[in-house]
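Okay, so here's just one chain, in structure tokens, the form predicted alone.
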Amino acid sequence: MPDPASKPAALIQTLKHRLLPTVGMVAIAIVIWLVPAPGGVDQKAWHLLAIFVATIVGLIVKPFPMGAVAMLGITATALTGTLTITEALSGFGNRVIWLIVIAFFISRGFIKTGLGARIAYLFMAAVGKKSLGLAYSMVATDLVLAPAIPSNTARAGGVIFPVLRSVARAYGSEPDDGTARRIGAFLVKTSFQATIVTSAMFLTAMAANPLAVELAGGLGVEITWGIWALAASVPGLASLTVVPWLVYRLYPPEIKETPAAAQMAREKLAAMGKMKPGEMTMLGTFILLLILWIFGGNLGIHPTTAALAGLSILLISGALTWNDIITEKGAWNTLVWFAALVMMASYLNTLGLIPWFGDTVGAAVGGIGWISAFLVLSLVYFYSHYFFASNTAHVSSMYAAFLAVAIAVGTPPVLAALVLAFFSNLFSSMTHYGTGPAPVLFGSGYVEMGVWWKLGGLISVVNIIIWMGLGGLWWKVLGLW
């Protein structure tokens, strides 16, 4: 039988976790839709804006799931009268939407055919002897899994962990007995530092990526898979390789030599035998999606139409199972969320409140240079990030208006809508909470907190360097700017 008194208990809890949040949000709605709509900015504009950062607060105070919370936000847009209902629900008809809710589909596969753990394990095999080669070939499966798994938590969390987990147990290295730094740490460590950079490199990398293009969309400037992974291409790569080696001499583990991680490596892929048909599927569907994100676009093959494309040949090869992809929640929760989201942000700008904002913040920073104030804007966007728990909240709430006020103040409009897309990922390096693999990894216990902000403040300043210093030079070779 339940116990009574722990009925006022539960309610308390109720009115602490939901309850009072939701006031909240309704009270900050309230509030500035009473405010008079600032000069030349549409009322309706005003309204949807107030909706719209409800909606924001929401999600990051979380009193219902994320979807909850934008179903909740696209029910005010229509009830309200602030949109119709169709253009309240047109959302759902997104094309770059749909192409992250199919690859979390096609991701999916990895995990289910065991491919992802092959990849792992092939590359623990061939550079795992030395620990900091073990952590490089946990870099190399993120970098190799990121263009097809929009989850950094999925790649991060569901393949990743699990055999890093393994190897440090393999090396007496447990998160709560003092034997953390043996190997657990560096190596948890290391492969967060990883995946958001690997994050940021390719567009359908994580959640997030698509919704910052189709912002970047909304204001003018189109940003397509391939220029993406492009201008990530040398500033990513040299992230990846410096990184793992700072951490390595910052925090290093107490065991240096790993021969039988790669033994225990050749010993998993003895006992997975030769690649099943489901796996070869994967691949070949892996490579084919590459190649046509990388050079769809000269065939007049959009990246949504080759994502169907890859998912049909999964579903007719019976690699993924309808059931597969019913049961993916994360994709069906993804699809809720960014429609709103983006549903709000693209009328906040064809109603005129994003170009009002760009035009007035930018008039009043004009007069420094674009590349000193886009220095500027990029910096206060980027550790903005320590007051934010998730990427989709922070980049839902900023990434528009400061890319028009970058823009504003000439800053190339491709360059500008790049930069603040990767550090929209490269942002989550600091803290246990600013990304979904964050509390993962953190959550492990190897790690304590006081070490975590230390490395992922200074690593932020070390990625900051490579991006916009490496970077600009490449991006300059490109004609970014």
Second form
Protein chains: 2
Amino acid sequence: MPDPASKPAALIQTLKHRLLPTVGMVAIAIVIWLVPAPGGVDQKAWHLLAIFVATIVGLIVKPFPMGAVAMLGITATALTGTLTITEALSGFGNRVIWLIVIAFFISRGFIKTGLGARIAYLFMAAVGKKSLGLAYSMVATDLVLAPAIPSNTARAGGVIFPVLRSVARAYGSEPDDGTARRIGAFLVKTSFQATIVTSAMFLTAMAANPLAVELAGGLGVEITWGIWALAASVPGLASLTVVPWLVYRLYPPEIKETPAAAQMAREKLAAMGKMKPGEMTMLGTFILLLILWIFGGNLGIHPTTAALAGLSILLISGALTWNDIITEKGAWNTLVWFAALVMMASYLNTLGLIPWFGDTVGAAVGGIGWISAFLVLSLVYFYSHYFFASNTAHVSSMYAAFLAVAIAVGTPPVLAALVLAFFSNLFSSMTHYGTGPAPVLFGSGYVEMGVWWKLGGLISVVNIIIWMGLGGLWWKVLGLW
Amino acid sequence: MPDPASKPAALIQTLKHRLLPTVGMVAIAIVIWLVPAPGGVDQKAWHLLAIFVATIVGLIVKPFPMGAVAMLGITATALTGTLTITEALSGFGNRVIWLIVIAFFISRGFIKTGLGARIAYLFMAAVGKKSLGLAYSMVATDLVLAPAIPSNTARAGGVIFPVLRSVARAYGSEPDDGTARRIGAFLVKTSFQATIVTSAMFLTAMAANPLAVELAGGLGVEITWGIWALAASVPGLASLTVVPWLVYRLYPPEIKETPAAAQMAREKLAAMGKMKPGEMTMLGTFILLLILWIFGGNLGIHPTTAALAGLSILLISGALTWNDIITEKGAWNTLVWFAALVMMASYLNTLGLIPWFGDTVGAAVGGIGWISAFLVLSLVYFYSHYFFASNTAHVSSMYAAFLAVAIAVGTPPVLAALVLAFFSNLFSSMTHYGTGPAPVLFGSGYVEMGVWWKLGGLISVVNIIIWMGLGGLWWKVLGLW
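In place of the form predicted alone, output the structure of the form predicted together with a further copy of the same chain.
Then the entire complex follows, led off by the chain already shown.
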């Protein structure tokens, strides 16, 4: 094996991992660019499609981190004159993008003030005496934090995982010495599946959710924070109840009683003492945010305005400093990739490509009735996630097109937009690379890959049945179809 | 003296430095808000003015860092319903803001690759044998870097100061043991005055310059990168020649011959060896950028598009990594304050307040002829900087209003916009707090405050004479008046 630090080897690595994929991206863009646009498609839209496809390929192949690929995409739209520089940068002023960026800032407060850990220990102390209860306590923590922590990686990896890891350690369950199955493996698998469900339950629970909302908005379908949460509540709670129990049955921990965990939580809480001013501020801000997100529509307060108000409280009170904000790398990274994708997707739509695609495919499959057509569409959308290493890449490449087709075949638009948006989270249950928390939790080493995939595949079916069955009934009650 | 770490003392500190000024800001906003708008002024514009004035006061009093104050300002515009959330966030998509943000990213490459230091040593090796030559070598370095490093703090503090400090140390000139005047004090004062002049010479040489361009654009005056550089070139080079010589006369270093400095530069260059690939890429990108900034207008390439292209080269080649980008705090900080100020200023303009102010004041002083009126206006603008601790706060609070008045009294618009923009840099020569590099260089301790102010005041006069006199002739040649 060559020394990876040696010059030729490093050069080959660079070539292989960076330059070749970059050349590939550019080649794809050039080929599509040169193919004549189909009849009815604007030349500009076609050129933008070339850049968009190359960008999505870049997001999947990852010669560079997501943000860098996005920046190259923005550059390409402006440099080729496909869009003006003002159009190319328009995504940066998008209000839904800033909702997520500001939520990233706010979520830092849960970790910084210790409120996130306190919530986890409170649930553990209450129901953590058995291992199934312990799992539910982590599910509950994730659910409580989900509305205001749009990075499910931060939630599952930053708040839950450290607690989980210390519980497993306390029970002598380590990933690599044959003790994984004692309790660690069970908790890891449950937490992973839970965060995927909570991600589907709130517009602000996963970074790519607002992307779906923006794309739906471009097709004339308005999804508010409230309707999202309402529609997801019943199937979401059902999944959060059923899935941990299912994992407990199919992949049981050796240790069933965990009194020491509840004890540990009580000790941690005692050590934390009373809530500190920063935690109080954080909690108050969080509650205010939820109220404004749910009811703000009636007061004319946009969710982003509410988020700005929450951030202002945290800054003025000192719970967060300005330095916390400008060093929150994840937020700036999200700002850039999000701005690039929203910009491209919205111009693909404005320039008529997405509607054209929807109408063309819709006309081709129009004979079979919308329910069957939409079922097929959503299942294809769901299981194509085996080929994606990120929710964002998947949503940005397929959501708008699939929604356009769904609407064209007659699916009620809001229903179609919501189901595809929920599926944009649930489809991550299957692999160990499909969403941010997967590498963190799978990477902990507690669960073998075969088990991860088998259980994941099974749970994907369970989730689909719950969301399409029970969810379908609930959405009928809500009048969505 | 109470222990500053004790709780009551800390609380008093917080109250004094954060809460009281915040309450003050809010009080100012409320008072202006409640005062009836003068006749001819839109109610919305007046409310926005209330928030704008409070924000500017915040930037000056600094209860929080600049970015945090700006974020509070954005929040206030949206939360009060003065602007919609989309309007409130519109600054984030502004192309001139992104020109500066991307230039911040690119300038990181000068420091990271070592190209900035190499340029400094090259000049030192060439003309650094005498202390005046040494000073000119630093001026030259600053001038070369200025077009692509919009943070003059990064330029003077990040590239020049470390070199300067090690030269002073080599000559046994320390700030605190009576040896400051050997050479350190002279070099510090010269570098400071030089960076102020180079900041005035390019649109991209100081973060608030594009703010002036945006504000001028709002009043219908278009300033390109090229016309700025062209108009500033003659007076700029004159100032860069005269000012170091003047400092050398009035505040001479004890050491006049500095062969060891030239020798040190040669050794450093030898130790650096041949240019590395990263430096080559950086240099090539820099040259390409300059070409595109100067000539891109004819090719239809906006300066921001050019900057994006430059950044793409640095990212693809690996000279900069994506992590360099998302950890570039200064850039994200600038994005936020810049977006807030541009947004407020442009809506103050759109809603008619700035034109109203210009016409009203212009009508009052209209009788005296534009040359005298503009001279008075620009001198007031210049010397009011004694009251400002940041170029940005000064430009954002006064530039648009002064330009509107100048145009109303009959000053040729482009001339007025450029002179006020140049003065927006030159006015920083006077105090030890007026611009970013001042705290860094003054803070080094080499120069006493009295000397700093006296020399600064004198140089301000010299700069005004050079720019209004020689500059005025040059602008006549260019047909600006």
